[in-house]
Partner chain sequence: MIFFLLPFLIIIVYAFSSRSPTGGVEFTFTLNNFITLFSDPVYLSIFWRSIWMGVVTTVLCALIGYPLALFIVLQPVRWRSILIFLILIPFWTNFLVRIYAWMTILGNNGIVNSTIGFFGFEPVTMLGTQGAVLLGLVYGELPFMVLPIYASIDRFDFRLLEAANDLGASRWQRFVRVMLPLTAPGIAAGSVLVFIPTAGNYIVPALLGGGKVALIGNFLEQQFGSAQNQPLGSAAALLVMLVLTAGVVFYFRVTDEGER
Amino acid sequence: MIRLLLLVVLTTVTLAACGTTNTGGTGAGSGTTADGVDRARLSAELYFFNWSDYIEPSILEDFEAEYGVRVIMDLYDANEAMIAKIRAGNSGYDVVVPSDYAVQSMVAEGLLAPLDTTLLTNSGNNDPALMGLFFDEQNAYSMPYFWSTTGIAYNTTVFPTPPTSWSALFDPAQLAAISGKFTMLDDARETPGAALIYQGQSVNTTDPAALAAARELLIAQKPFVAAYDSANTNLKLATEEIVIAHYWSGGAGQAIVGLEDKPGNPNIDFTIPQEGGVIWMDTLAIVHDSPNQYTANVFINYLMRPEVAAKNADYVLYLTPNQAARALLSAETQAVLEVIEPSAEERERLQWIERTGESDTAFSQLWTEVLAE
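If we look at the form predicted on its own, what structure does this chain have alone?
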């Protein structure tokens, strides 16, 4: 479902090119080494399709230095946009970062390649509680990357008392005071999901009456919304362009700390409303028609090294599933975790978004109708 605006070094690639094959050697030499990687099977390049603000840039440089593989990264800001490119075929991408429910959809459509577990020797570093989840029970197609929650990020100078209910973003009597100063996620499941949760419904219901009520609530809210935004909310919160947002916990962490040349704002806080929120996970997966699947597995395994995962989490500020990395996190990151990591009580109020063909159609139609108003 993750999610944000950082300065990343991107190399532009013409997507008509489908990448290099696994058969050529690289500058790193050839032959299997102590880490079990056969350098002769590595491709010269790897094409990575990722969310914005979602990897520490020097990690890509470090991977190239170690393995001789140049990682070329493009960005997307919605699972649906990524899936549409992969579904069209010959996308040129090798590794993608689908959210939990998107894994379900992509597996059902045959868009992901099975992982080579013999190459994923670092998977044991992951928290067992975050492995084998409903969307990929055998982790046959995906490995955990980051996890997070969706709730309310807010400025404590404007809201000295934390907003405890989704009514802060849906009650017309409260919206007038923040008109044009708040955002909702640009997401066909998350934003209707928030409306459903506020109305006491499951985030996964496809009951026509419940969806109609959520649609009407969102249409009534729309005149007050500054934007539906899944890419820039962290910066808008930090600069106080907005004062409250329907947002991911990790994005709130980024707004607090700031990222590279982007400012941070210590007045930002995050909460899970009393009605509940969403819990989600982004994963690492391999595109079904990737010609570089050996290299893609090596790259995923590299990202699960404890020191690499910790470096990544220090930068991204989402919750790492890598247990071995937790002790390596910086003091600053540990402080942010105290703000954004859900308590045991909050986790009881969180729901996973699940996906079916019926829900795809129902939520897509609902969201289209809201945006058309």
The other form holds:
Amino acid sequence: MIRLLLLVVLTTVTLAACGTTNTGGTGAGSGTTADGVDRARLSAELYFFNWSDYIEPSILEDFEAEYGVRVIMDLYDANEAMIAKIRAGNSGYDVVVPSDYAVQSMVAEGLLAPLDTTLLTNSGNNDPALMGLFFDEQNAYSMPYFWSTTGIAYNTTVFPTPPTSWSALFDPAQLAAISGKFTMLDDARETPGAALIYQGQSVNTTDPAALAAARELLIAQKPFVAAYDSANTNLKLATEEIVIAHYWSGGAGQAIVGLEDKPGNPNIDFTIPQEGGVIWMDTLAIVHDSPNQYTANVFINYLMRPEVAAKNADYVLYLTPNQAARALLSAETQAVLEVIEPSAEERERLQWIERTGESDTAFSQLWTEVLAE
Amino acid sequence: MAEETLTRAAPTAPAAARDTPRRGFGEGALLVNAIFCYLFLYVPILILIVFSFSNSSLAGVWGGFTFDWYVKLFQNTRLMTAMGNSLYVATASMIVATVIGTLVALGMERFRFRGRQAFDVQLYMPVVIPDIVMAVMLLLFFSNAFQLLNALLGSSFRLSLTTVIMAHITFNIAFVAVVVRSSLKGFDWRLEEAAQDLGANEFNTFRHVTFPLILPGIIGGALMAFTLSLDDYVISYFTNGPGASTLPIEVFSRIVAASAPTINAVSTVIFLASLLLVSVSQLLQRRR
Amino acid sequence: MIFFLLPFLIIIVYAFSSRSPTGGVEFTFTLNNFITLFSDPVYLSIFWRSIWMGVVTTVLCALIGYPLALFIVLQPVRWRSILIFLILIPFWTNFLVRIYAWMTILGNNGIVNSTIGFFGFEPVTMLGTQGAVLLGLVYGELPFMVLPIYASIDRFDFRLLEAANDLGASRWQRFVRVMLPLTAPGIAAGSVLVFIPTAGNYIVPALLGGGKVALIGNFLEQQFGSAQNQPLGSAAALLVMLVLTAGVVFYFRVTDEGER
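Requested next: the structure of the form predicted in complex with its partner chain (the form predicted on its own having been shown above).
What follows is the entire complex, opening with the chain shown before.
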């Protein structure tokens, strides 16, 4: 058996050879072409560190076909896992997709390289309301990629009248009927945040009394919760394993339409409760020690082309910040947007989660106490 | 080769013992327990296999027979590459860790050297460190060491599949050593003396006396190392380089988001391949 | 050996450092991490729950693993290696995938509930309970108990039982007084191999326990992951490792003594 395995080894050794970066031009003629990109300055490969299922796969092939740059994508499932590898240095990655607060902390630690705005000719396509936000006021380090809200996703066959308040997830009288059939996000800020919003507080408060009250509310809710889960909620909603959930709008969209092999369920709906909800955004940014910054800027600019952004949004189903892409979305995506896109009135009620050293410690402690109960 | 030695394990008990009827253990109860255990281990696998042929992408719902997921799997170069990487890492780290781990266990059992206890504690360190802690620490260690080396030598070391293998060897040595040591307990060292009295040199003593006697332990350790390595996610995730994903990393990022049936298909392929590998080697051996 | 020691040294340094506001590490000597861990009973309760779950898992594994190993040893030689491989083969399939399979078995609309629903019983919520976590832990660790026990029973000289029989020992006495002590090293090695990963496991509590049954592994994962508090995580890891190492060394000391 060992001999057989050795054979397998020999055949796979070739796969393991380290890739080399920055090998210069790709053979295409040098000099700047009509689109303002100097092909001679492009690298042969670009390393893209992205969330899973967060880009339409053929976009990477199209980019390679057009510029001759092979994009190698690895996946992560949490900002912190990505930051840990970038912070250690020598990660080898060029482009990453940090969320709002992560941009702020990565800039503070010097982990991101400034963008080259002269190369980002498509940045004007973005919704001005989603540019220049608190985490990167000049958009010097990040470009919006997708955005979303956090609210309540539910199954209309079980809730013929839509829930209008967070009480649907926190009021003990209403919980008995859905015990073991609803999930909350597994997140030290989002989940206490929902409790705080229900109690009329800011999601960013660090007032000990407010946090204590939120903790008690979550502990009282815990026996009824099926799971604290962020990763499988779309599938659980679609298969009716659960009937209502604290969830992201984009994930609710995926539960309606289905994603790749996964089934969809047209009975899923999404709402921002009257007390309010959370808004957040993922961005495109370049790693500070990336040797391929020119190529990285070209890649980010490519993703902001209206037709590319539209194709991407049709697949990912989160909200695209690209206004020019709106008209190009498929009819199916437009229908999903009707459900998950917040109205102007709902947008008024959304809050950004901001992080400081103090709030990190307080919320992490609170969350540990809820989970340990 | 591995199976051959496992079946040869019998001579470890003196020859006469084989003829001793081993009865009176309540064979019926043992059989029931064994059937229960194998069912327990195989029920999830059976579920995977059945639903990898289901035309519905819903786990738990039968939607008619289909090969679609297998077609998708073989078109999926990411998964295929990751599978190759995983086999490579598991095999390489198993071989190195088994050799070093066995030597460590032999050394520790045979010699009562000073500081042995401190060494003892240190050996168990990788066993005792929770995965996630070990993973972050190895990442910090590799990246700092590489920064230093690259600055000094002008080299360009960085995280890759090789660092994953080194990380796996690190934790596997300890596991191999623990298993081999347990098989060395009660080993009669006088057998070695006897062999040497009969004129065998040290190498021959090891090859013909010690080695066959502890072989079941070594093989157990090697199998455990292979299994642990093949299944590791956390440590691989933190120590791998760009474009060097192993199967668990690929599975972890995909199963939570999409493609559950394709993952069922890849699991079925791995299961059937290991079953085939084992059966073939068993058959070859029986013919001898 | 360097690989063993350096990570450990890094943990020690981190455990006495503090968290920077952005989640990095500031190397200023402090005992705050340990003060935090000891001053809040919540950490102690996570610790005890983990130890308890670890002990129950180990005992359950030994109770079904020992008879299984014995069963295998008693089979004809050519069957043994097949049976051993049959235990290991499922483990060459990704653990996460197999735990997901358990989720489809135990879920609200899962296979068990559909089956009992067919016979007119009410569905039972199984996911998100301690029982589901225990099932997952035993499932994941069983082979690591069976292999060392198998190795030690395989080396056991069965003629000793006959001798004991001749000396008038009962069946139970033969097992407890002769066989069990001589195969104890295998049980000891198996227990170590089972108990320790259990303490660090966070996948089973997260998936089968619905993230509601927090164990040490989940706490560490949180501190090294989303909470970005590596110093606090390192301090906790250091304490856990001290306890586990002490336990392991004590265990081997005892089994060593038993032999002499």
